[in-house]
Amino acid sequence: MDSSNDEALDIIITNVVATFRTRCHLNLRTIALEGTNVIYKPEVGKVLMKLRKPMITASIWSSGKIICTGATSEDEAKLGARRLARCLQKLGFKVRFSAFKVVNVLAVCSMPFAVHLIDFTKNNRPIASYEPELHPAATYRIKNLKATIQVFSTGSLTVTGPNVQNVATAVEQVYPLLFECQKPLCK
């Protein structure tokens, strides 16, 4: 970060996607008939189950694979996944919670300045791309972190990465590049 600018950037995690396995076959029809807060999608071959605390939505397949979305932290995602496994146990399935993994983290961050996207893209050409006809943001991909940053001209960032640490590191890496391409303040 720049030494003349002491304010800290708030990185707000908006969604954590996690997967886990139950190590048993699940009868989707039974879950749909006996479970609570359930939406059965037979044409896709899955059941959606929602939990209120923590607020997550789970996609459940008959193979026992479950994807949880909507958590706002990695700990909340794990708690929600374990609660979901407990709900399935109460429905009579021999569920064993295994192979839990956070697969994606989505976060937003706002720079204290606006960004000139054309300059930003020219300065970082192989990594950054900007197609204003297709999307209003420039895309900046950091391969070693497996993170993608969408940079808007207002200074807002949308960051996706495999975990919270990579998301924070990606914002730290892109900040100096954005700082040198900031728009001058209008008076």
The other form holds:
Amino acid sequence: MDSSNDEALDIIITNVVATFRTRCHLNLRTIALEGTNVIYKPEVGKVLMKLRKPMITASIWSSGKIICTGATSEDEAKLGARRLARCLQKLGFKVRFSAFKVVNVLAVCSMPFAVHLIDFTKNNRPIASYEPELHPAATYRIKNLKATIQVFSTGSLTVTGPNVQNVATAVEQVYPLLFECQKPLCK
Amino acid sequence: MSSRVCRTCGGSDIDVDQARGSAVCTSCGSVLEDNIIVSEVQFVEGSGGVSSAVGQFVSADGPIKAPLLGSGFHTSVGKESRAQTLQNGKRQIQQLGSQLQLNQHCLDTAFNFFKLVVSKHLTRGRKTEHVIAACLYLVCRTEGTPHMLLDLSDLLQVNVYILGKTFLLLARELCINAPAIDPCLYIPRFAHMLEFGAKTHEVSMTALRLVQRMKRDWMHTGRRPSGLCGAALLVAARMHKFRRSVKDVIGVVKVCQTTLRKRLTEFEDTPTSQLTIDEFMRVDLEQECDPPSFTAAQHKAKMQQLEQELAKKLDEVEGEISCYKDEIETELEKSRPKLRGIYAAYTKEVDPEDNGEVLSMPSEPEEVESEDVELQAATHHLTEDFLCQVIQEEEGRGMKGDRKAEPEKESMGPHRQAASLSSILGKLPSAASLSLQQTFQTSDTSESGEKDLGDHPQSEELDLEGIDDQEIDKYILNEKEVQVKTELWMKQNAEYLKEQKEKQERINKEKEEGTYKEKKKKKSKKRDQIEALTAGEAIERMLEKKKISSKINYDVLRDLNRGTGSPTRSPDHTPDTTAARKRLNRRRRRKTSDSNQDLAANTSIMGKRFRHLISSTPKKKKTAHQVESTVSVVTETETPAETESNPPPDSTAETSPTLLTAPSPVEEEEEEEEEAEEECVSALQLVGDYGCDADEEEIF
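And the form predicted together with the partner chain, for comparison with the form predicted on its own?
Starting with the chain above, the whole complex follows.
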């Protein structure tokens, strides 16, 4: 499964985005006035609430939809979301925790070698695309996993996908392709 | 034409005459067909001897019903939407392509791409401009022309990234694999723009070699090719003894200075940069370098490591120092005379007193057992403090004088509380770590609970496992705090709330009246007509309203008109010194004779002169001696109460009226015929006094 490398690659998850619904209408002004760590944006129509314990920022809309960002693992995201719902419950809203879904996971990973992006793109058309005028990295999209990998010339990757498992699979899938176009580092 | 059987005799021998358009049976002679439809092309001679084919074009994917023929129909009505789109697209492609100097073949290819795009319905929701630009850029990439996406975005005034997005999408949908950009493609184009004359080819060759070297050294991956080209061209130019500055190059290449310099420094770091020019042209070094961002990251990592080591060493040293400090202190204590008797008791009491003071500060329970309570206390205090302070500030700003005593007293409070807070905060980390451990333990237990939740997606009840209620409570402010925060928020957002109320009231009123419109258009401000008797007055009023420049002293301008009628009033207005006033009066008297009739002309010239004055004020200091004298006069009058100044201003004032007499017939044509500098001078003198004011204002 490690596809011919001796050391394991460290995949570090940096951000997990999740959404859930409270199934009840929320009065944003009440939340803004009675909660600590809240930022009210009446122009946009949402409240930003930041929790400390899992370091999470949540955007709360009056329809009851909440987006939760900043967690470093799926479990943490769920915990944070539940905490948030509990907080809203205490403020007096009839909150029900429903439709919790992790929407996006962002992870970074670093290869022990540099990658020749032009060769990599040539070998993997049209899945990979590289446009140096627009972005310094080559983008590799895996359709069945719905994951996107951005490969930089230094060998670092950023991977985004719908859940952690997909992200790990994506890295494993792309590793042999990168290995072919590698350029060993001198120092 | 299928050979048919004759109806009358049954014979199959039918003679078809194309010229007459008839089909006749040869056996019995009966005419089978008259006026056969012929599918031949006919030509018609048009004006100028041009022969054109007769007929209408019917497209294969056009409408099923036959297009209506007739003289009364306009051609545009007959065409349907698809044809119109394609025609429009073709026109735009031609337009844009000609600006880029693309040849016809490229334009045709671009049009083909566009047709593909339209047939795949990819133009929906996108501006045609963007789609056309993307098609053109596709062609450029496939043909390998030296056009950048930046050029297209320049022509269209659209963000590069938006065009890039469209381009990527089209390339993906049309399955066109555009070859990667090679910076070598751009070099001849940029070299041509930099105007190297006859040696352009040589410079390009050198630059090409440089770029290839950069490629080997991994400087080109992930970078814009134009930046690399710029750096290579700069170096090549210098090698061939052309002086092209960084600014010239960036103007052509369209990157910023910082980028270019960075590329140059990166190239400097490679071993190739150490070779001489001749060596470089002959030899190619084998060794390849790492990408520069990688080396930068490594460098950073090394620095961090170094810092860590240094920090460790510092700690060690500090440790040693503290050891010495302790030893010294113990020695000192031993050597200090010990307090005996009653005094001994005091030394012991000091310590618990401090602790007692600190602990008594929080109004909450004084037990220090539960760290959670401390945490609560800390957060409550912090929020109270903050809110109290902010409100105090606002109130203090409102009523400064009256409540000075109170804020002073209250500021003492926060100070003491601040001191206690630091001690509390010092203990906070431990509390935090403890409660963290708690949550980790609970989260471990809750994981199993969550898995159950996953099995039952129907349940929407909130699972309270692993959620520390007390902690959640801290996130909610209690009533008093809510009040405070409400006040604060209302004050901050008072304007917004007021606006909303007004809007609502307005809508309600209009709803009652029945004139409520969904969207109200902004009424543009109507400018009031200025009513004035004379042109001069009109200008005055306009200037008053409009306030063109801050450097014009409007008071004096007004006096200009009135002053000619009443010279006695003028001294009151001018704040100048006596010398200046003398000049003023003298000049005014001169003026009354001449310029009553030319008042309007004067004011307009004043306006012009002011503009000249303002525009020429930087020139004023540089231009010649004529001006210098007046400048010296002006500067001297600014230093008030200098008796020495009186003789020179008088003498120069005498010269200045003489200079005045020359241009005194104040006619516009003459003024404008004079040179700019002279105009400066005369303007200065005429407006001299006023120029003083303008000057003073300027310098201040």
